[in-house]
Structure formats: C-alpha cells, structure tokens
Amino acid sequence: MTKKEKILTTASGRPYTEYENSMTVGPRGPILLQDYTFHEKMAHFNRERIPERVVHAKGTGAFGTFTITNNITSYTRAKVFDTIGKKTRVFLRFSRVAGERGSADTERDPRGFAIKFYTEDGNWDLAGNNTPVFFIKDPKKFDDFIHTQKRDPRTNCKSPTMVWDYWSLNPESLHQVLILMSDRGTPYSYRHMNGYGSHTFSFFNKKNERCWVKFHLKTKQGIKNFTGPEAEEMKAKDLDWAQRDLMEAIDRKDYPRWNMQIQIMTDEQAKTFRWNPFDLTKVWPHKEYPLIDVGILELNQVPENYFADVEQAAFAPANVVDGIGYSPDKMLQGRLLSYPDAHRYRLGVNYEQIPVNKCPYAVNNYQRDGFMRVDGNGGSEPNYRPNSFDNIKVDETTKEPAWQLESSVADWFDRNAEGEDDHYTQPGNLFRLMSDQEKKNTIRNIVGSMRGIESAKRDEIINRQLCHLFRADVALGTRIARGLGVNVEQFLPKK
C-alpha cells in the first residue's frame, strides 16, 4: 500500500465495501434497516447546511384546492379521491433544488413540486419535482450527488468539472441530465411547467387489491421555458421572476391550475416490465400505460407570511393515507427515512404541528415531549399503550394488504447489474423525440457547460461523458463532440 492510499470507513472507523448499494431483500427489494452506513450518510448529509434546507432551500408556495374531476376508485380506498366534485384543500411549494436561498430562479436545474393534501384521513405529501426522472436510483449516492451540484470546497464555487465528472461516472443520470440541459431545465415560471411525484407508489382498494401508480400533474396554463441566453438575461433583471410571477398571478385571481392524472401498473405487469418499473431513471411509456385523469388541483390563496408557511413547510414522502402505499422504489425507501429526520433537524421533533403541516382533523397518539411543543402535550391523557384509561382504539380497516417480496435474499446488489443497466434507450429516444430548434437548444446547453470543465483529468472526463451520449444517440454525441472540438472517429464503431 502506497502512502497516499486511503481505507474507506464509516464515521466510527469501520472499513466498509459497500458505499453505493444499499441493502436489500432481492435486487428490486426494499431496503433493510440494518444498513445502517446508508442512515449515518443520510443523517450526516441531512445536517450539513444551518438553517436552511440543504437541497430544495429557495422557494415559493401558496394554498389551493384539489377537486377530483373522474372515479378512480376501483384502484384506491383514498378519501381524498372517494367522490366526483370533492374538494380538499392543499398547500404546494415549488423551489429549485440546488441553489440557495438568495440565488436566482431562472438557474439552470430541477424543480421541486411538493403538494400537502389536509385529507380527512390526514396529511398526504406528493414530493416530487416537475421531471418524472431523476439522476440516480440509489438512496445511498445522494448525498454525493448534492455535494457536486453546490460549491467546490476549496474555491466555493460553482464548479462544472464536479458536476461533469460524477455525471460522466454515473450513466444512470443520463436521462435526468437530457432532461436538464435542454429548455425543461429552465422553466419560465412555476405555473407553466408540469408537476411529478417521480416515483412509483402503491394504490390498495377496498379489496386489498394493490396497485402500483405514477402521480402527474399536467399544467394547464401550457408549458413555457427560457431558453438559455434568456434564462441568464432574467437572472441579470429579477433574481426572483418565478417568486414574484406566482405572487401577482394569483393577486390579479389568475389561479394556476394543474390536472392530475394517473398512470397504473399490475403487480402482473410489474414482474414482466422490460425495465425495473421502480427504478426511479425511467419512465412508463404512455402508450402501454396511458395517463388517467383524476382532478383538477388550483392553487388560489397567497400567504399571509412567507416564514410561517412556505419556509416552514415540511413535505416527507413518508406521509401518505389510507389507500395509498409505498413501492420498492430504492429512492422512495430512502426518502422515507431521510426527509422526516431532515425536518426534525431544521424545525424540531414537533415540526408537524406547526400550523402549515399541522393536519387540520383529530390526531391521536402518545408522542410527548420534545423542543416546541404547543399542543398542550396530550394534558394529563397516557403517554404509554396499552392502557386502561384512554378510548383510542385501531382501525382495522385501515390495514394494508401485505407485500409479496421475490427474495428471501439479504446484500448489497450492484444497480446497475445485467437487467438494470440500460441508462442508453429512454435518453436516447427523449432526444429523438425533441424538435429540431430544442435539439439545437439541448446541445448548445450542454457544450457551454462541458467547456467549463477544468481540471488535469479535463479530456478524461470529457470523453467518459461523450462515451454515454453517443451510446444514447450517435447524432447526439456527434454534434456535441464537434461542438467541444474533439475527434469524433474514435467514438464511432470501427468499419
């Protein structure tokens, strides 16, 4: 061993293999609790920044309704969905996900698209973004994957060559990053682009019968991007354009509206889906699985003020109602885990009844104690179970069916082994899908952030990336290797 050679270890010293497989029951398994190097990274990562949110920090919100429009309730008991004409109000924040507080809102990167549905059965979070992709399928590389989207820890600065080096040692984010650099990652506004809960979750009905379901939310004030001279030329005027377009939109009672629709899988189809359908870089083909509307959500009350509502706000996957379920989603599984604790972090262990998060009908149960309680902590009410004092009781219709798991199976699988490492077609045919003029767009996006790229490794990195976009599409990479000035003979195949 040379001396510059390092051993990997956990925090305690322990030297561990596994640092980007979490460990799982089968290899589309949910994740096992004993893995716990993927909590002490969750924890650790979720405590980096004071105050603010460590990814999804800038943001604006306001309160609405969601009226459900179709019957959907032969895949889902939910009472949010349960009649045609019910309304249930909600709150929905938009942020970007990598920049601070203070930067602006026409940078270049994912949305966040959180909504809290105050249902009778409680609270329900959808926290997705407005793509249905994301860069990575494994929770445990998340904290990784934020750190090169923030500053480089010598120069605090932005820094392309991070950015590019992990993107082009990661070709699962293939997808996602497509998405990114062409007009989609530069919204005009957050009221003209469309909304995803990104994973998959499950619907159970009244039959105990599961389902497995996409949440989209299709803006029906059309789509609208910057391009990306003038996303940079907004930036320069109003730092705050999607912060104060929203504001005044709503003031004048323009009210934005988005339609929620459904895509529904069986567990049938799941098991023979030629990708893994909880892989959180794919997508569901609209045609096999079309989109099913379900209701019309509005957004039509400002609030009254900013902290207490959109800074407070607190969204956690792990929030979902009767009805609704989780899915092996890797990312799902993590998120479960990390948003909660990341909210007790920054707002306390009662952060929940801070009024916005605070569900609006009863709330039964024996937590006490703790920084801020304002509830009157349960009064004189046992804080044990069982008892014999109290009356709170368990419903047991509100049981969820059980999990049919394919693997008895424990370890750390590889992501991206045999049947789970086709990161090449769904980019691939997004970029075929695009027109000519959002080609054109997509590259120009991507030389200009490529040629920032500086470091000794710059060529290595470079050509790593050009590896994945040529195998993605050969007229991508070709156009985007030009553009660099790089030989475009020696990423063709030989004759």
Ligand code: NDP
The other form holds:
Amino acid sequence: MTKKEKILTTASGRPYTEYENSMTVGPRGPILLQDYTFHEKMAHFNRERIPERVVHAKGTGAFGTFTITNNITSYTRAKVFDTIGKKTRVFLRFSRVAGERGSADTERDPRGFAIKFYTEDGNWDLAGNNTPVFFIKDPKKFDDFIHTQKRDPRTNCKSPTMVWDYWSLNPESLHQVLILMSDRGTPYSYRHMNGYGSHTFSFFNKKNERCWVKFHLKTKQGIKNFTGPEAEEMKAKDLDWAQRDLMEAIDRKDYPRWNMQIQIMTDEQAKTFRWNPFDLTKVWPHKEYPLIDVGILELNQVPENYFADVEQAAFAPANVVDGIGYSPDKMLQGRLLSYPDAHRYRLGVNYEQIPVNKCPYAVNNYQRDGFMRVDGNGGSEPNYRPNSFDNIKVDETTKEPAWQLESSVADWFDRNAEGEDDHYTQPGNLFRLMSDQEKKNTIRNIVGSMRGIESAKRDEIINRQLCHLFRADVALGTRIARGLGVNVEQFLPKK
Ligand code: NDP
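In place of the form predicted on its own, the structure of the form predicted in complex with the named molecule is requested.
Every chain and every other molecule in the complex is listed next, the one we just looked at coming first.
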C-alpha cells in the first residue's frame, strides 16, 4: 500500500522549498542569517533532550490491559475492581533505578515497576519496584542514599566505597541489600520479574471501612535471573537487552502477564504486628497475611513513539482513586510530594496533559495557564470558585474515612528507636529460604562487591557491614567474612 503523499513543512506549516542545502552567498560562501529553516531545525534539535530522571532514567514501557478475576469489593469500592471480567487500560514503565539513560539494562540494581491504570475514577498510579522493600524508611534520607548509588564527586566513577559506607551506616538497608545482591538483583528480563507496590496503602469500602493493603504482581513467565557473571557478559553484548526483550515479545504476540495479588491487614492487626506495618524495609509474612488474587495484567501494545509515551510518562503515588488511600508509611508520604514535584521540573507544570499521562475521562478544575498548556485552558469558563456560572460540583460521596492517629505530638522521632530496630530477622529469613545455589551466588556477589571498597576506612566499613550480616545469619556472616579474608572469630559470640 502506498502512503498518502504529504508536504514537508516547518513547524508553523510553511512548505519547505529546500531541506538539505543551507542558503549561502554563492556556492562556497557563508550561510545567510535569513535561512530560518536551518535555525529552526538546529534549534529544535538542540532542545531534543529533556532532563533525564534523577532516578529511574533508563526504562521501557508498554500499554496493556488489567482484567479482574476475583471479587475484592468487601475491601475497596474502587470502580477498577468492581466487576469480575472488567478490563482497564494500563501503561507500565519498567526501569533501572541508578543508571543513566544510556546505561546497561543488566546492571545490578532494583528495577522500577510503575503502572498507570486509566480508571473511570481517574488515573491510579502504582509506582513500585521489583522488590517488596527498600533501602531506607525515611524519605529525608533519599537524596543522600541516591548520591551513593550514582557517581563519586571526584572520580565521576561508581564507588563501592560510598555504597557500602552508606549501607553499613544504615542497617535498615540490609533487607533490600540482600535481595539486590541475590540473583534477583540481575533479572533476566523485565518479563521475568515480580512487581511490588512495596508501600502499605489503604483500601476503603462502600461502608467507609478502612483496611491496609500491599500489592504484588507475580510474573506468569516465571522468575528468571542472570547470575552475576551472566549479567556482566550480557552488558558487553547488548546494553538494551531488557528493552529489546520486551518489545520483541510483544511484537511476536507473546504478551507478558502478571497476576495481581494483595495482602490485607486490619487496623487491629496493624496495632499488634511485631514489626511496623508501615515500615518500607519490612514485608508482611505470607503465612499470616496470605496473598489474595485480584486480576491479570497483560502488556500487549508497544508505544509507537518511545519519547512520546515512555520518556514523557509521569507516575505519582499521590494519584490514587476513590476506594484506595495512603498510609502512614513515611516513604510513601515523602513520595506524595517528591514525584509530582520532579515531573513539574522535568516536564512542566502541565505534565498531566501529555497524552500518556492524561486521564481519558473528564477532568474539571480551576487550574489555568503555565508552560505548554495545550488543552484549551478551560476556554471561557470561569477560572475561580465559587462562581455563579458553571455547574461543576464537589462529589462528597468520595470522601475518605478519617484516620485515627495515635500521637498528637510532632517531633523528629528516631526511625530506628526501640521497637523499630529489628533490621535482621527478615533478611535472615530470606537468606535461610534460599537454595544452596542461591546462597552461593548471593555470597559471591556480596564478596565481589565489597572487595571494591577502597579507602583508609576500608576495614572499618567492612567490619561494620559484617556485624549486620552476622546478626541476620551467622552462616551468612561467616561465609562473607571468609570470602573477604577477615578473621571470623571476632564476630562470633564469646564462649
Ligand atoms: P514465604 O516463604 O511465604 O515467601 C518467600 C518469598 O520470598 C516468596 O514470595 C519468594 O518469591 C521470595 N523470594 C525467594 N527468593 C528471593 C530472593 N532472592 N529475593 C527476594 N525474594 C525472594 O515467606 P515470608 O512471607 O515469611 O517471607 C520470608 C522472606 O521472604 C521475607 O523476609 C522476605 O525477605 C522475602 N519475601 C517476602 C515477601 C512477602 O511479601 N512476604 C515478598 C518477597 C520476598 P516467589 O514466590 O516469587 O518465588
């Protein structure tokens, strides 16, 4: 089929008469300032790159469908869940956390797993990771933590010294460090990893009853990881392996799927849970809080244009819908602020109007103007409220139940005070459930990484981290100490 012929034009629609040659004084003379078409091409090109995300810069994404398979309406009134068989369009962006936009897909790093559900109640963003926990539990620590994952200020190289110095000084990171250092830190591809909402959120139902919820997305493709050496090998072969894998699978109609499951905790259970249920460095054990099926997420459409949909995609945990609420999880609270703020900086204040971010249902408010306002800006409708002219109503039926807070005193509470300082039981449980081969690989990965610590403080950093590892599991600590050539006896209980 021949494509319909089109005229080549400038951005303003003026037809080009010459595209490939600049206007010059004679065939070998200088270029004229009046060759506006040259300026426009060059000026646009110079501005093609927008600031890359500080975190999650390298990513890929696809559209798909979320289909409900189970009735969870006793927990939530969110319309996305209201009928078995209901389908909702989604966009999912996968990413690496610390690498730059051109970095390798197979580096050891957590992976982002951010889903936008275009629901009739508004867009719901579940911006999670491929791990159920995170390195820190207070958002005030986020910028320092990310600095350690990026580049050394002097050498501009990645620095195992910064990384392990920070982790060893923040024992709450141990759980995530262990997951990262296992082969799950180098997933074979985005299709072969789980996603987790990670934070604790809340659900509320038609009776206005609130419960706490965690989201899990279990890969139907099966978990598959690279070992450390395999990941290194792939890095040398194909920087964009995971991106290519996802696109090719969808193009051959081998649509990847995930089973969404939830864990539910009542308020009463939350009060007696042996860990803080809102601490992002902890999971809820499955035996006590079993996984409940919700639906199937399938990716089935590659965006036509990467920049338009993937690079301009903006997710915000603040975007919940009626029936889904926040929780006192401090990291979630911090992200409610920081994600939209990052988008305003990177994409501009009207980022919600970009097609991939735009709510496909009605949006009515009194926000006006700002850079790149492209939706008609409210036309001639009033730009203030209350007014006597329009018929925009506040929907009181979507009001959330109030939270009962235990403390009326605002203070800088120690995040690791007594009762909040068990950084060891859950990582220990994780190590003990690994197969012998998984343990072996995890230990090799940790030893290999810690060997990179260089500085006058090397021994101090190593010893501090070994103490954490020993407290999680004596066998784990012993094997890593031996791998690093450190005397094990000093860490063992005195006889
Ligand atoms: P379970 O035995 O019920 O669950 C263990 C979980 O560990 C499974 O979901 C499994 O995922 C996952 N897992 C296996 N190997 C790894 C790995 N290398 N990195 C990360 N996850 C892995 O036990 P519990 O619920 O009591 O949890 C025990 C430990 O398992 C926790 O301390 C935590 O570290 C880890 N875990 C727990 C999760 C939870 O929500 N409870 C979620 C993920 C990990 P899969 O089913 O995909 O194989």
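Residue numbers count along the first chain shown, from 1. Take the two forms, superpose them, and find the largest set of C-alpha atoms that agree within 1.5 Å; that set is the rigid core. On a predicted model such as this, the values are computed, not experimentally measured, just so you know.
Open item on the list: After superposing the rigid core, is the C-alpha displacement of residue 438 2 Å or more between the two forms?
Closed with: The answer is no, as the C-alpha of residue 438 shifts between the two forms by less than 2 Å after core alignment.
Open item on the list: At a 2 Å cut-off on C-alpha positions, does residue 41 qualify as shifted between the two forms after fitting the rigid core?
Closed with: Yes, the C-alpha position differs by at least 2 Å between the two forms.
Open item on the list: If the two forms are fitted on the core, does residue 473 show a Cα displacement reaching 2 angstroms between the two forms?
Closed with: Comparing forms between the two forms, the residue 473 CA shifts below 2 Å.
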